[in-house]
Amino acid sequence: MAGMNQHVIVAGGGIGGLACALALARAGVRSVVLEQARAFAEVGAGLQLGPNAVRVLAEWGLMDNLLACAAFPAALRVRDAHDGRQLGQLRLGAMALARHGQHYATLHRADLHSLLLTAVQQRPEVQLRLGARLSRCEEDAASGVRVTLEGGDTLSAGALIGCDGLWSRVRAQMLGEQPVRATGHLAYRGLLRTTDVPPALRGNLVTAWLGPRLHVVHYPVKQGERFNLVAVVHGQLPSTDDPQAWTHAAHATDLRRALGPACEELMSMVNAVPDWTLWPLNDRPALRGPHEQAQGRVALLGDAAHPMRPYFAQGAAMAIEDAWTLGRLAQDPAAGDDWPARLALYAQTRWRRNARVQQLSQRNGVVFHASGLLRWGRNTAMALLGERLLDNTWLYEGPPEPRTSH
């Protein structure tokens, strides 16, 4: 028993976790990732990783890696729904890489998790643990953190780090129950081969489409080998018990229907798409302090503490900038095994940069989806600022230092 306490466990083995696990295993922290699942797999299909998440992988020594997986886009483009029009641009590419010192990447969700649970399987301070559902948790302060699964098995550590999601049962023990918040947003993903994209829009490119109450991203995955594509629609799941049972008729029918009067040549983009899987999107209001970080020797990492509507392509994104806070923190002699205070330099890092994301998340989803007066300003200021419109570098050049003290 007496070393229980110097290690840490991880809830959730999905992307926040494994980065978790690896950040504090580079830190020489030992941990145990308690995956629910009775194999480790993700779901969905693409995401984007900007310079700031890209970083990081890099100083774990994933570069390689991520270079054999993803792809790396030479430009954002912004184009007008119904007409077509390109309304701005970002340069990407070599751009991104002068001006914020490292790449902007598109990858497959898969392909991100499966770099991340290679890197960890090879860590021996990391232990995985498949079938392993988060029943309660309890906190002594003076000791540790005493975890109970689902079947009545018992763990100690250290700290618990929450990294179970949306729905996460350690943000429940820590704040307790609040539902989560629906946005009236449905996402519409569908991933194809890059000879089924129609030829004008096979280009290296991330192509952001704009229209009213709705948008479509689409951008290249697996070194260019297949292309992502998602539909955001406002809309409310009909009255059904499963709608992952539906035909891929019904979805790209309801999808159709939605996006209206949309320019021929996305459309083509859209009736390429062979499958279809539908998703509510669901988030939580903005972090309003530390304390909904971190709590004690118990601390939420990725969407468990911050959900994001996906309109700043930042989700994965901040996860993995979490995990990284947490094992420069590890890495201090000056902390020695004091989880707690740990845990609040943590929270105190991250939870300003992670709420202001989320914040921007959702204005996007406004701005994205405006009509009238509103959509007439957006196009305006695009075409006037350009890519000091569409570029963020106080994000790009993070994950900022972690603090020092309180």
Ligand SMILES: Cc1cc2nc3c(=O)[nH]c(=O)nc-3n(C[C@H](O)[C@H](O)[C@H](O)COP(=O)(O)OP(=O)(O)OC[C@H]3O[C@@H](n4cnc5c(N)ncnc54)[C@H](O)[C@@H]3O)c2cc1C
Given for the second form:
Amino acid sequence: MAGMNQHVIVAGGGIGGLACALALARAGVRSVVLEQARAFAEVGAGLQLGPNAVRVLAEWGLMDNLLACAAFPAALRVRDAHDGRQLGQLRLGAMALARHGQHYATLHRADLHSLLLTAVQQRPEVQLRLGARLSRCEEDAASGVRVTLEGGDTLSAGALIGCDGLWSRVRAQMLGEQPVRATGHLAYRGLLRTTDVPPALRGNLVTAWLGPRLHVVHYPVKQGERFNLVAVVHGQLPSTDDPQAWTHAAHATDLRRALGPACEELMSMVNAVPDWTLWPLNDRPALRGPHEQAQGRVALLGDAAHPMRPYFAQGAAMAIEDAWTLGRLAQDPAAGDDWPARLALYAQTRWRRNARVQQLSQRNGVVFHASGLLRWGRNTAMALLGERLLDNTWLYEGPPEPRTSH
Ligand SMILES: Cc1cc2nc3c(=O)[nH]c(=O)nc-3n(C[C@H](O)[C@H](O)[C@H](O)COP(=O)(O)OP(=O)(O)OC[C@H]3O[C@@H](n4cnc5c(N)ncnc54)[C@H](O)[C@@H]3O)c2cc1C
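The form predicted in complex with this ligand, contrasted with the form predicted on its own above:
Let's see the whole complex now, leading with the same chain.
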């Protein structure tokens, strides 16, 4: 029984689940990762990783692997989507390193996932089960958590960490079924060879174009060999599409119509994208307190706890920070040696920061897509405050050390 109570079930093998298993393994905790997919596919598009997340990967010894697949942009440049003028700039590159002690990286989601997967596969503490879909979980205060898989298999462990994403089953069991929140925004995503990017936009930059009811972001990935581009516009998916799918048929003509009178330079970039995929953006309201992130032996991590709009580029980073915190607590004798106590401290440490990032992501959507007076105010503030408005020291110096008492 002691052995069983020490090991953990991690539901979901996305970035959050793999990071969680790795952090626990580093603390000497065994885990079984249950992933519903039968195989991991090269899915997704670009991700940005701030110094807060890169710091964790470096601590886990993954910096060389990150250097081998990511790009490290020199600056974030904000431009007006209609007239092309520069609205603001934040130096990244060497400046991020000097200010925040770590790099600012951009990479493909599949590369980050495979980097974590390789690390997890080297750990004897982690067992990975593909094609294993959690359908139910029950807690028994004396013996632990019991998980039932689709098909009827059962497993027991000392704790269950729900890393099963936006449509989390673990969350539904903990907090009741709640529908996801449709944002009314659609993301068109494309990947192109850097040699196909218009020469004026080929620089090592994150460029964000802001316009009324739209924004477009592009940056290099794969060590600068490819560019990732995402264009966010207002709209709905056809009602016949499966909202949980990660790719939908996308028509470049619909996107061009939604972008309206965008400037020539931006359109030259959009026109260079060979294929688009469409991704409806959904989120959930922030958790209302630690009691919603952990209850007894069950806790939520990553998108299962705090799915957010991608406008602060911190979804994957918050999942990695959650995982790091859990690993830290599993290692720390002051955090107690029983799972309910550790998970309560984990939730105490994480929920407020996650909620803040989630709320700022939502606010950025409003500011990015502003028109009229709000647009004028945004542009004026960016011109006056420059880097002070765009930098986020409180965020990039993270993750915060976990609390070790309630
Ligand atoms: C296919 C895919 C593509 C993505 N592409 C991008 C992108 O291009 N850009 C971006 O910014 N973000 C993307 N994201 C989201 C981003 O990866 C997450 O916001 C972030 O990394 C947090 O990860 P997570 O592990 O918490 O959740 P997720 O990445 O959603 O991972 C959840 C995992 O749990 C598995 N799962 C779900 N339910 C069950 C269950 N009942 N039993 C077992 N396993 C289950 C899923 O198959 C998935 O592997 C993508 C996510 C996915 C799943």
